[in-house]
Partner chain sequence: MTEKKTPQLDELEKGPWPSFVSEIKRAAVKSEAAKDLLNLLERSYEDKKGHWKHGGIVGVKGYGGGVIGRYTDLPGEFPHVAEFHTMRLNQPSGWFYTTDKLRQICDIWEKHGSGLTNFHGSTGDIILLGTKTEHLQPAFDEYSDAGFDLGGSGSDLRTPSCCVGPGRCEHACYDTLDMCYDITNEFQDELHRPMWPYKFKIKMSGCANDCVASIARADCSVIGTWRDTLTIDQDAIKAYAAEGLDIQGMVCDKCPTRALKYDAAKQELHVIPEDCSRCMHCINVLPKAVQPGQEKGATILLGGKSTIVQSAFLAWVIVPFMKMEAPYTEFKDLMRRIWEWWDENGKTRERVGELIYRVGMGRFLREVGLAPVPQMVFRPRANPYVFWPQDEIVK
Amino acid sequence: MSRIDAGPPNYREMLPPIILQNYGKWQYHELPQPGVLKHVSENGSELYSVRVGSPRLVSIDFIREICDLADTYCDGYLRFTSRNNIEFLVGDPVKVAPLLQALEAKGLPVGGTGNALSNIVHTQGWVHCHTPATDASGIVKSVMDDLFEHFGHMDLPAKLKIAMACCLNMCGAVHCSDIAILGVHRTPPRVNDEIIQKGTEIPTLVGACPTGAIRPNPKTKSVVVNEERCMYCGNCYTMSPGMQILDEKNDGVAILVGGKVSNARTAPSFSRLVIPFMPNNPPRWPEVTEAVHHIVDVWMKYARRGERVGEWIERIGWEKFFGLTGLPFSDKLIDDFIFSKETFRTTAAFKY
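Please write out the structure of this chain alone, matching the form predicted on its own.
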C-alpha cells in the first residue's frame, strides 16, 4: 500500500532498538545523577536518558549541533520532552560519561530530573504571536537565570514545573503547573469600524467570542462590545485586525500556583491565581522574577519531602499560604478559601 500523508507516522518507527526490544518490559528506573535517568528492563538491558535544557526557540545550527551529538553517542536517537528538554537516549553505558563531557564543553546544561526544576515551557510571546499581553522568551530567560541552580541539583522538596503563557488562551501549560506565569489583558478590544467594514466576516467574528460579548451593530455595519461580558482573551483579534486588544499601559502579568498533571499521591489539579497583576517591565521583568523566586523559597522552607507546591498548599491551607508568602488576598483570586477544593476538583480517571 502506498504511503499517504494522513497524520503523524507510527511512533514505533522512531524508537531506538533497545526500547522496541524491551517495550512493556521495563522493570524500574533510577537517578544515578542529576539529569541522567537509568531505565532497566526485565532482562537487564539498560537505557540512559540524558536530559538537557534547551531554549524554546532554537536555530537550525543548534538542531544540527545536538543531532551531531546524538549521532556520535547514541546512534542518532534523541527526543524533545513536552517541556522543551532534550533527552539523548543512550543504549551503551560506556558512552554516557563522554556525552556528559561533550555537553559540558558546549555549555549545554544537564539536569531537570528528580526533585529539580524542569525546563520552563512557554509560548511565543512578542516574537511571533499576534495577541500576547507580555513577552514569553524574555520572562522565561529572566526567571530561569534566577532559578538555574535548581535545574542541575535535586535540592527541592519535589519536582518543580514552571510554565509561561503570554495570554489566557494558554498555548502553554499554565493551567496545570506548580507555578505559572500568565500574560493578562485588562481592557476590552478597541473596535475599528472602518477595518471591520472593509474586510471582516462579522458572523465569524461574533461567533469567535467565548462569552457572547460581541454583537453586530447594523447602524455602523460593524460590531459593538459589551465590556461587562468581555474576558479580554483576544480571540476576536484573531478574526479581525479591527479588534485591537493590545494595550501598552494595562497589559501585564499574573502568577498562578498549585497545578499539576501527575496523578501520583493526589489527583491532578488546576493552578490558582495568587498575584492578579504585575506590570510589563522588560527586558528582565524584575517584579515577576522576584515574585516567582519568593514563592519557591517559601515552598522550599516549609514543604515536606516529596510535596509538590499544590500538595503543600493543600496541606497547610490557602490562608496559611498567603500568610507565609505575604501575598495580599483579594476578590480577584481563588473563589474563596472554603470551597476552592470542591470547585477545582479534577482527576485523571473517568467518572460517569
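Because the structure is a prediction, the values reported are computed rather than measured. What we label the rigid core is the largest C-alpha set whose atoms superpose within 1.5 Å from one form to the other. Positions refer to the first chain, counted from 1. First, how it differs from the form predicted in complex with its partner chain.
- With a cut-off of 2 Å and the rigid core superposed, R229 has a Cα displacement that reaches or exceeds the cut-off between these two forms.
- R215 shows a C-alpha shift of 2 Å or greater between these two forms [criterion: core-superposed Cα displacement of 2 Å].
- In a rigid-core overlay of the protein, Q244 has its C-alpha displaced by under 2 Å between these two forms.
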The other form holds:
Amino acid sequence: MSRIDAGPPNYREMLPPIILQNYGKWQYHELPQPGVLKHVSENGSELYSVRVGSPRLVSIDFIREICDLADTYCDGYLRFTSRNNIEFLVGDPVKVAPLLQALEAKGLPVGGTGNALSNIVHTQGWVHCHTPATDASGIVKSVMDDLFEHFGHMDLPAKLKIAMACCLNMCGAVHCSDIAILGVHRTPPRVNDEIIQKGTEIPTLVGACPTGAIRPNPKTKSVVVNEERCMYCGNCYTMSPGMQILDEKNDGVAILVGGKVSNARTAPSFSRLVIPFMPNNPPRWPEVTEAVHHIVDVWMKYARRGERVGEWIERIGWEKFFGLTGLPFSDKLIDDFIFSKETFRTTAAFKY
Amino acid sequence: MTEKKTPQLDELEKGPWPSFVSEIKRAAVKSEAAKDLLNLLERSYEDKKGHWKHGGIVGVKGYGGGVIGRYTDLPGEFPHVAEFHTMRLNQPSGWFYTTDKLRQICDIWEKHGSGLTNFHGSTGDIILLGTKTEHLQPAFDEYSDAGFDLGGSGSDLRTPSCCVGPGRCEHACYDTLDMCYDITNEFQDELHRPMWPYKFKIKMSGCANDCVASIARADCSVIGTWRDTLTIDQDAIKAYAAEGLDIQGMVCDKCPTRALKYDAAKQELHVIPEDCSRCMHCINVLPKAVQPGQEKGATILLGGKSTIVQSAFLAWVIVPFMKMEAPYTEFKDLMRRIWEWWDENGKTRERVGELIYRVGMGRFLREVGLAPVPQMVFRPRANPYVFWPQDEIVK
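Please could you give me the other form, the form predicted in complex with its partner chain, since above is the form predicted on its own?
What follows is the whole complex; the chain from before opens it.
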C-alpha cells in the first residue's frame, strides 16, 4: 500500500559495512592511479573507489549490468557522483585489479579523478525537453569522444569540469564551469494568438519578460513582442506554448569559459562568453568539439601547474586569452544586460 | 511496421565514450516507447529542433509535483511517445545504493515505463524517463512499497542533495548525508506540494570544495567550515617534502591570503591563524598533513541560481557560522522564516535571490531577523543612499 510523504530511503541502509565502520573517521585519500581513489581511515581501513564514466541516459539493463559488477567485486554496494559518474566501492584491495579488467572488457571508461576531465554534466536536450536550442546528449558524447584521453589520464594543469545545457534555463547549471557549452536561441518568439487566448495568464506572461519586451494586446486578447528589446531568453515560452521560440535555422551553441564553484585559492566565479554562436551541426557538432579541444590545448600549453582554466585566464588577462587562442573578439562578448558595468575595464593597466 | 533507419544516431554509437544511443537501443528491444523515442530523436537530428510540447498537468494522488508531463508534437507518427512523462524519485543521500534497491527500481520501471533513466537528474533525483498517464499511479504505488518517494517539481522545495560527506571524505565538516536525509523528511509537505513563488533548492557540501556546486546551483547553500584554526601534522609535512613535493610553490605561493609559511630547512609548515580564510587549498594538496580545525559547522549562503531571469547569482553569505548537528533546529527555523518572507513578498517566478536583490539585503536581514556582519559582503557600499528607517530619524 503506497504511503504519502514517506520520504527517501534511509541512506544508512545503502552504505557498505566498511563505510558504516569508518563513518566520519576517514583520515586522508590518495590517487593510486587515474580513476581510483584510496581512502584510509583512522584505524587503517582502506576503501578503494573506482570511478567510471556513464552516459547518464542509461537503460535499466545498463544499471543491472553495473549491479552485477558491484555484486561480484563490491559485495553489492555502489554510488554515483554529482557529475554522473559511477563509483564502485571496493573494500577488498585484491578485487580492484579484476574489477578494472572487467570494466575494460565491457568498454566502461575509468577516470575522472584529480587533474583529469570529469564527466560532463548535462541536460535533456532533444531527448526530452520542450525548450531546447540544441541537443545535449549528442554534443556530450561527441566532446567526450574527442577529449577521451583526458578522462583516463591526469595530465591536465588542474581538474577540468565541462558542463552542457541545452537552453538558457541552464538546468545543467553551466554558469560556473571551466568550459560551458550552452544552447542559445537567436530569434524572438512567434506569438500564436489562438494558443494564448486559450489558456495563458497574460499578466504572468508579460511579467516573465526580463526586458519588458512583451505588452498585452487588448484587441486580440493576446500579446505583442517588441522585437528590438527581446534577447531570446525563452522565459516567455516556458510560461506559454503560444510563444514558440524554437528556430531550427537560428538556434545553436555558445561557449563560455573560466568558471568554478570550489572556494580553493580563488572565489567561485561565473563562466564568461567567448564564442557567441556556432551552428547546430548534428550528429557530431564538429565546430563545437574543435573549439572545446582548442581551448583545452591552449590551456594545457600555457597554464601553470594547478591553475584551473579561469585562474589561468585571470592571471594572464582576458585580452591575452583571446590573443593566445585566436578566438575573435567582438561586441557580442561585451555585456549589455543589467549587471554589465562591473565587467568594463576601469583601469588604464592592461596588456597587448 | 518496418524498422526506421537512424543513420545520424548510429554515428553516435561510434567512439570510446559510452553511448546514450546504444542505451536507447537496448531499451528499445523491450519497449515500443523507447523505440519511438529513438526514431523521434533521429527526426530531431534531421530537423535540428526538439519535438516535445509543453507539459500538461499529470500526477499521482496526494502529490502536487514529482511528475513532469511530456507529449510529442508528432503523436500520429510516433504514437508510443504521445505521452512520455518523467517521474522523479528522491535519491538516497549521497547517491549510495545497494544493488538490491537498484534492481528493484529497474524491475518496476521495466513493468511501467520505457526502461530509460537518468542516473541522475541535475537536481539530484533518480529520473525515470517516459511513461504513460495510466501507469503513473501504479508505478508510484510500487515504488512506494519499495521504499521510494517522489522528488520535487514546480514551485516547491526541490529535492535536497548533498556530497558524499563523512561517508567517504576526510574533509566533511558536518554530516551532510544525515542533514540531507533529516531535512528532506522534515520538509515533505514543502517538497511535494508546490505553494511558493517559484522553486527553492537546498544543497549541502561538507567543505568549501563544494562538490555538489551548492553555491551556484542552490538557493540555499550549506557549506561546511570551521571556526578555529586548521591543524598541521609536521611529520606528515616532512614525508611530503621527502617525496619531493614543492610545498612552497604548490601550497604557500597559492595560498590566497598568504597565511602559510614554509621553513624549508626544518621542513615545517606553519599557519598564521588570523590570516587564513579556510579556502581548502592547502588541505587539498596535503590531505595527510593538514586538516580542518576542531570547531566545525557550516556557512549558510542564500540566493544562488542560474541565468533566467535577472542573470545568474552565486549564493552569498547570510550566516557565517552555524553549528550543524541533529536535529538542525536552528537551520530549520531559519528556512521557515525565509520561506514565509519570500512567500509574502515575492512575485510569481521570482527566486529568493532576485527578491532580495529587488528589495535590498537590509530589509531581508531585518525582516528575517538576521544580524548584519561584515562577512556578508566583500566590501561596503560606495554610495551614501541609505534607506533610513523612520525610527532613526529625528522628528
